[in-house]
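There is one chain below, alone, in structure tokens, taken in the form predicted alone.
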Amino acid sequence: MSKQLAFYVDSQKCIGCFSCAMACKNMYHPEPGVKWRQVYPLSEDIYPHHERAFYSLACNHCEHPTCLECCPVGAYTKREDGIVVHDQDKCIGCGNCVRSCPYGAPQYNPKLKKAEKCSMCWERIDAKLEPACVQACPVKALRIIDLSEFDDAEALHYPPGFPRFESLNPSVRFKLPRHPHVVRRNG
């Protein structure tokens, strides 16, 4: 397998503080309502406990990105490290990518009349820095992995609640939340 950088979401550690999403907003200043990273609480069907569990999601930098395939002007490129980059200068705002991505990663910016999405802070990666979302996580629940070297038998590709689109092969991996220990007082 060639190099494929990916987000690793550790739901055992994630506390749902939204620091990752805020760091992304602070870094790129997208318009209100445009979110490149979102934190989703898991539904009670998936995690039925009083404590809550979360998935922090952004672009999945798929192996076969549909945004890249459907863009009529070549505004998307996939780098050798697997990062799918959107070039807003080339974007004509047709919305094909927004409509075609089943994960909702590309967002339409109504002010610029163009699409935009997470590009994994590729400029920071090239400078040997972590993406803003990863750097901002206070509990290290979000990190970057290289799938060509990643070997964690407990990591999941399609955890409960994450849509399964095998033809795209999303690069994100997950660690499921731990179920709480039940402690009873005797007597």
Contents of the next structure:
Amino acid sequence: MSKQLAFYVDSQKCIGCFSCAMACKNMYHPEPGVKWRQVYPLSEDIYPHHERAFYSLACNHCEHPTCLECCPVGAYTKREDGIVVHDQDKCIGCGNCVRSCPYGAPQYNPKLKKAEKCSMCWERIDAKLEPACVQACPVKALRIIDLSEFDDAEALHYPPGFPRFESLNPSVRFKLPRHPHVVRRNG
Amino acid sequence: MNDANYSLVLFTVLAQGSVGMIVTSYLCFRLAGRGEMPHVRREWIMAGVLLLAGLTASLFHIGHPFGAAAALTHGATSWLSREVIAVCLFGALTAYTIVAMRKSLPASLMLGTAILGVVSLVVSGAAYAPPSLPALNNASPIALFLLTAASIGLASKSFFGPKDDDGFVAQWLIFVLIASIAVRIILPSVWSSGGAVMMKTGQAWFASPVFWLHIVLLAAPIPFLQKSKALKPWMFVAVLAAELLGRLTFFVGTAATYQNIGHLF
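I have the form predicted alone already, so could you send the form predicted in complex with the partner chain?
Zooming out: every chain and molecule, the one shown earlier first.
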């Protein structure tokens, strides 16, 4: 497998503080309502405890990105390290990528009338820095991994609550939240 | 649930109506064994006007309409590019056929245009079947678009005659309208017993007054057609309105996978 950078989301560590989403906003200043990274709370069907659990998600930089395939003007490219980059100069704002991505990664910018999405901070990656979201996480619940070298048998590709699209092969891996230890008082 | 994409509603319905009119016109011309008739050219001009109106409407859903021509460039993988190419080719061939009809009716050219129209419709169906919408990520958009084309095309004969064709066309219109209603009830029913996102789609369609109004409008001409076998202009208006409302439900009520992240699928 060639190099494929990916997000590793550790839901066991994640406390749902939104620092990652805020760091992304501070970095790129998207328009109000436009979110490149979102923190999704897991429903009680998946994690039935008073403590809550979360998935912090942005673009998954899929191996076979539907945004890249469906874009009628070829505004998306995939770099050698697997990062999917959107070229706003080419974008005509048709919204087809926004409608097509099953993970809701591309967002429509109503001011520019163009699509935009997480770039995995490729400029920072090229400068040997971590993406803003990864750097901002106070509990180190977000990491960048290279799937060509990643070998963790416990990491999940499609945990409950995350859409399963094997044909796209999203470049993200998860660690599930640990269920709280139940202490029962006897007698 | 989703934004009401009015420009895409207009584009898809009008373009499909245009295909339906041309295919119906060709089939009536061939199957009914008619010779040259002046109304055929008028019918094709009307279909061309509908297509032009649809294409114009489609520009309004693009953030930068002046860059629309660039959408022709990624046909290698993009169904949207293929749709734009197919619809533009269909429009160009329709215009050429209309010009060629000044002297006589060019049967082979009419057949070629009708076939290209159906191809553009199938390609368009594929463009509206993205992975994000599990309910539509299959052949159902193609089936719905074919039914839209057939119902508008047949209903349009109320304007163009000849009246001798009414009984023949009325029978087909009754069949297409019943099939349309059946498909539009069966699809959401099947979705309602599917996965979480499909279930939400089925429930949203059935909960929408717009959806039921479109079913009522589709059903309205059936008893009159059965009784009199005569096509009336109001039937075209009812069918066109029904298709526009049905397409609105298609865009607004279809749930996407990303709307369910964090919940069981």
